[in-house]
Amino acid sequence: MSQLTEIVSYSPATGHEVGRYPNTTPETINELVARASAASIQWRALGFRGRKKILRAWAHYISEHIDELAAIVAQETGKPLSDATLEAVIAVDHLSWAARNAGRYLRNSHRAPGMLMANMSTHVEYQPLGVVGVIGPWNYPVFTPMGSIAYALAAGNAVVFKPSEYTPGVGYWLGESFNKIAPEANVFFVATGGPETGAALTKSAVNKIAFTGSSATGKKIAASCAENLTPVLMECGGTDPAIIDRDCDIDKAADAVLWAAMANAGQTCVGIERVYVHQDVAAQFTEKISQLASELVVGRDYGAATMPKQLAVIDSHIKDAARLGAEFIVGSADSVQPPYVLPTIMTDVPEESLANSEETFGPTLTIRSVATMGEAIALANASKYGLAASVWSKRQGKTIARQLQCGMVSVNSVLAFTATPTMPFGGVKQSGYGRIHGPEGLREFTYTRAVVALRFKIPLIFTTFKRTAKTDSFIKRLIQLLNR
């Protein structure tokens, strides 16, 4: 069966076609990777200052045309224009930070040689990998892939970007905007297409794959990359918890947790899906968040589900919770009303339910009362995922946060790490591995090289077959002296 030559982008809110884009073939993927590999040599030679100039010009262009980009994001994802604009703004901030700081965090790092090698000069270099393949998601089609694209380019790599087949127009716009700034660079290519295009990218000659998506798809990507030992950065899903202590500001916690759970129709990998609240304030918190949730209007406060088949997943999780005895505080077992999902808050939901044990990726929330913060921590950590969390406590916030098995925690806030370019972003367990953003995100797209060079000669040489017994004795006495 021949591969379709085009993919069609639709508005999830209306179902109307919004654009057609090439369905990039495996042959074309290989051509793009080869072109990117060749051009990466010159890109690397530009140095940090040369790349910074181009990347900052790109950031300026995007910021000047942010309304144009946001309109495409809103059209293809179904999210409100305000949310699409905010996403683009944060992405530009990350791009600008990576451009400005790559030289600072990737410069040569000198190391102490130690007594045994005191006559040597020692340092570590951070070298670009070559070509990075980025496979982006549909829920945040600018912000999320930019966390890999910007940092990989700033580190000296070329990038081949495969956007989600649900948001190809966003990826196409990013590629066109870069080419307007650096038309001859040939270091940023966008390959629109379906799953076959992404699979071809994982099997190509890229030097690393940066993937964002579900854990199930991530496992397939990792397996494909393993055939060539291609390293992979995995940013996968989660069932992120919020922990509410009895001394927190209930009104602020309820408002923030609701937003983290329902914004973008709940289609946020670091969005909150589970809440563990101290029994002393459980009734107060539940009443407040339920009141706020009942005021939300779908189509205004958040949009339609971007990926139609996700509606079936959300529906199965809600109905599974209902079957297991969940009480619906907001919404019902029939909250899924295509293309929207009504705000849904449930209590008395067993931990083994799909809503608690698997990623729902919809505007749903489960609330459980706990006797102690120790119980809350244990329940939060019981998940097979470990992406992010939110902790609300005036006195014990950081103490609680340190005990959570996840890559990111916001204390008395939600999702604060996403808009902080200096902070690494990523998870543990089945939420993935590797980091984007911050110094760690820059180094993620490099390999370290140790360089040891002779500074001056010494009479004792032990890297030779002519090493004497006297040399061996001296080395032994020296190491004994140093380790008394």
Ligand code: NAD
Second form
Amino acid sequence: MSQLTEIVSYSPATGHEVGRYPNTTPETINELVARASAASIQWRALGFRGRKKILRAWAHYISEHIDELAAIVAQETGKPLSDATLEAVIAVDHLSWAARNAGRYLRNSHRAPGMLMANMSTHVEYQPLGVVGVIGPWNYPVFTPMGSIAYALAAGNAVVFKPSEYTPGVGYWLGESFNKIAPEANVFFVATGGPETGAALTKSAVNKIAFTGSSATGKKIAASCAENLTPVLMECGGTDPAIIDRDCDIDKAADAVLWAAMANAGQTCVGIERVYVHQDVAAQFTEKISQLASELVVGRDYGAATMPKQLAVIDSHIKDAARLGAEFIVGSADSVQPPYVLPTIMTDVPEESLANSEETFGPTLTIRSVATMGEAIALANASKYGLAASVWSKRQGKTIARQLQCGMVSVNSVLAFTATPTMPFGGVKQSGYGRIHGPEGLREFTYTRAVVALRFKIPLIFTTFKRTAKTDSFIKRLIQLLNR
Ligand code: NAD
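Condition change, the form predicted on its own to the form predicted together with this ligand:
Complete assembly follows, chain above in first position.
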């Protein structure tokens, strides 16, 4: 079957069409990658300062037109305008940080040559990869891909970006805005389209794929990239826990955890889906969070589910929990009311239920009372995912955080790492591998090159067929002395 020439973008709130964009073909993907590859040489030659100028001008442009961008985000995702604006603000902060700091973190790193090579000078270079293919999701269609786009460009790469088919207008706007700033650069192309367009990008001559999306799609992408050993950065899903200790500020914890669970209609990769609360404060916490949840207004505090088919997934998780004996503290087994999902908080939900073991990606939360923080840690870690977590404790916050198997933890706060450009972002286990943001995020889009150069000649040369017995005996003695 031939590929459709266009994809249509709809408003999830109204169901109305809001735009049409090309469904980029594999042939066009290959052309774009070839153009980006050719232009990347000039981009690399600009150096950190040259690229910084352009990327900061882009950040300036986006910040000046943030209302325009936020309006498209709100329209295509269904999220409130205020949330869309906040998302764009954080994305610009990352772009600006990457532009300003790439030179600092990617400059040559001098290394000690060691005793055996004391006559050599040694350093490591961080070289751009070439062309990075970025495949993005719809839930944070500016913030999430920008974590790869900005860092890859700042590191000296060209980028071909395939936005989600649910938010092509946002991707298109980003491409147009960059081209207004640097019309001749040819280093940032946006290829709108569906999964086939993404698949074509993974098979193209890109030098790395930076993927953000579900773990199921991530596995397909990793398999496709394996054919050419194309490296992949995987930012996938999770079912993140919050751990509530008995000595924490319960009111603050309830307020923040509720927001982390339900903002953006629960469609946040690092959103909280499970709570493990100390039994001494479980009743107090549950009562407080339920009271706050009952004050939420759907359509005002969060919007419609962006992807209609996700509603069936959320519904199946809620119904599965109900079947397994869940008690509904807020909401009910019928919380899914298309295109919205009502706030839903459940207790007595078994760990093996879909709601606890799989990513729900809706405004739902399970709460379980635990006898000790050790039990909470064990339950938090029992997941196949390991993206992020939130810990609430006055005395033991960092001690608990250290024992969690995940890439990011907020102590006495939620999601704080997202708006901190210096901090690496990413997960472990089936939540993915590799890091965006921070120095690690810049290095993710480079390869290291070891450069060792002769500084001065010494009489004992190892790297020759003319090596003498005297040299052999000297190096043997030297290593024995060094390891006494
Ligand atoms: P998805 O996996 O359905 O799609 C993501 C992207 O992959 C889309 O652009 C899609 O077109 C593309 N795609 C689909 N099939 C493909 C294939 N075979 N080859 C190449 N590309 C393909 O994810 P989604 O529904 O758009 O996003 C939600 C998911 O993203 C959630 O699981 C969420 O947790 C995750 N997410 C993770 C992070 C993170 O940083 N870890 C951030 C945001 C979202």
